[in-house]
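Quick heads-up: it's one chain on its own, the form predicted alone, in structure tokens.
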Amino acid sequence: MFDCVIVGGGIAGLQAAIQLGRYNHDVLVIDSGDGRSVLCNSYHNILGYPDGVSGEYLRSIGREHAGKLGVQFVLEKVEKVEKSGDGFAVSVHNGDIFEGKRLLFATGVMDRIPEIPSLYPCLGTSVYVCPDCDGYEIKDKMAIVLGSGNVGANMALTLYYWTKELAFVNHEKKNVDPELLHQLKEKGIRYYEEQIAEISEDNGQLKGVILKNGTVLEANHAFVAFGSNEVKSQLAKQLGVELLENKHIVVDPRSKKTNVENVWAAGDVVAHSEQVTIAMGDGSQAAIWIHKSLLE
């Protein structure tokens, strides 16, 4: 039985694994390999990386770091989590079952992104999802919001802080409240209720967007805002972990402990601002309190 099983090998999960490894605990990280951080080709707001760093690179050096501390890894999708004796049994897709005295959910969030292949090489480099992370990247530049309904309209209005040259493409043609449409018009934000036909890019650099009606929008930067992102808290729910209406996990702010004994949560799946730097802090904080509980 492991001292702790961490479900999710993204930024929060890896930081927790490193901290627990430094406590000499037996730790297992189970990761499906398809988390949000895999998609981001460059984070720009992280201490020590002024020119940006990819999520995959952070994950790679994180796994290497944790591995040197004795942390074990399994690349699999967790299907079921249940209480087992004094700990927990974690079942993965291939039928294997792993047991842990403590459990940490670092399962994250997955953004809803349209299935346009040429969009993915741009994620993090010229197409972004978070205005707090990357609003600075479009300062005084032309930018397009690729979105849906009110969510996209609100993103465009948020980005107006950074640039006045904005266009919002309502790809799904969902309803936009009249008040929001009025604000878009008032601020001079161009509005297109039309599907995206093609994304033009060159080696991860956005060149423009072609709409199905033939309209061509030239820009080197864009934001995605479709809403209804998937909060991956289904496994935590199996154990009776308390969730908010938006499905984020409720934790104690100090310890990151959930309402279920010996279960913690960290990172984007927790109810707070979704940031890599916060996920790192969450992971460390959870690990410290997991260690304290193991000493007891």
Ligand SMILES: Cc1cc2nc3c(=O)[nH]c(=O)nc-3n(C[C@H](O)[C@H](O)[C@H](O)COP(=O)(O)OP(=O)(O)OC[C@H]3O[C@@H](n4cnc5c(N)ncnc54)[C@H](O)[C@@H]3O)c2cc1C
The other form holds:
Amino acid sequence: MFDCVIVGGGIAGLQAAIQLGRYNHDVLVIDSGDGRSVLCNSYHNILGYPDGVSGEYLRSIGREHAGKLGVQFVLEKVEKVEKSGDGFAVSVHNGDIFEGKRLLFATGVMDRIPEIPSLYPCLGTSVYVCPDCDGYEIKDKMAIVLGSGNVGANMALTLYYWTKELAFVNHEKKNVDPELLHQLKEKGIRYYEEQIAEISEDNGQLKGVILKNGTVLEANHAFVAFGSNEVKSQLAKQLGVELLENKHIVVDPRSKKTNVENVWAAGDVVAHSEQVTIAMGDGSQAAIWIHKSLLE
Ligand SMILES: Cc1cc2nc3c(=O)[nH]c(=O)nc-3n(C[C@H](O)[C@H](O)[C@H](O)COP(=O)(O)OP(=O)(O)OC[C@H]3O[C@@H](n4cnc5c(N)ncnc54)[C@H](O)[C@@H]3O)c2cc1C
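Same protein, different state: after the form predicted alone, show the form predicted in complex with the named molecule.
Full complex below, order starting with the chain above.
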């Protein structure tokens, strides 16, 4: 039986694995190899990386670092988690079952991004998801919100803090409240209710957005805001872990412990600002308290 099984080997899970590895605990990370840190080609707000760093790079050096500390990895999707004796049984897609005395959920959130040709290479590089992370990148520059309904309209209004040159493409033609439409108009934010046909890009650098009706919007920066992102807390729910209405996991702020004995959560799946540095801090903090509990 492992001392701790970490479900999710993104930013929070890897940081927790490094910290637990340094206590010499037997740790297993089970990861399905997707997640936000796989999608983001460049983070711009991380201490030590003023020129940006990709999620894939952080993940690969994180795995290497944890591996040197004896942490084991399984690349599989966890499908079921249940209590078993004094610990937990974690079942993965291929039928294997792993047991752990402690459990850490670091499963993250997945953005809902409709299929738009050539969009993915731009994610993080010139197309962003989080104004707190990347609003600065569009300062006084033309930017397009690729979005849906009220969520897209609100994103455009938020971005007005950084730039006045904005357009919002309501790709799914979902309803936008009249009050929001009025605010867009008042601020001179151009509004298009039209499907996006494809993205024009060069090596991850956005060049423009081509709409189904043939309109071409030129810009080097965009934000996506389609709403209904998936909070990956379903496994935690199986164990009776308390969730907020928005499906984020509730934890004790100091220890990151959930309401279920010996179960922790860290990173975007917990309710707080969804950022890399916070996911790292969360992972470390959870690991410290998991260690304390293993000493008892
Ligand atoms: C395009 C984009 C740009 C971003 N830009 C920034 C930025 O500039 N700055 C910033 O601070 N943040 C940014 N973020 C947010 C940042 O990526 C997240 O805050 C960070 O990845 C959270 O780390 P995490 O470990 O909680 O989740 P993730 O990194 O998403 O990791 C979760 C992991 O859990 C695994 N997993 C989920 N379910 C299962 C399962 N059932 N079984 C096994 N494994 C599972 C996934 O495979 C994944 O590896 C951006 C996000 C995106 C998508």
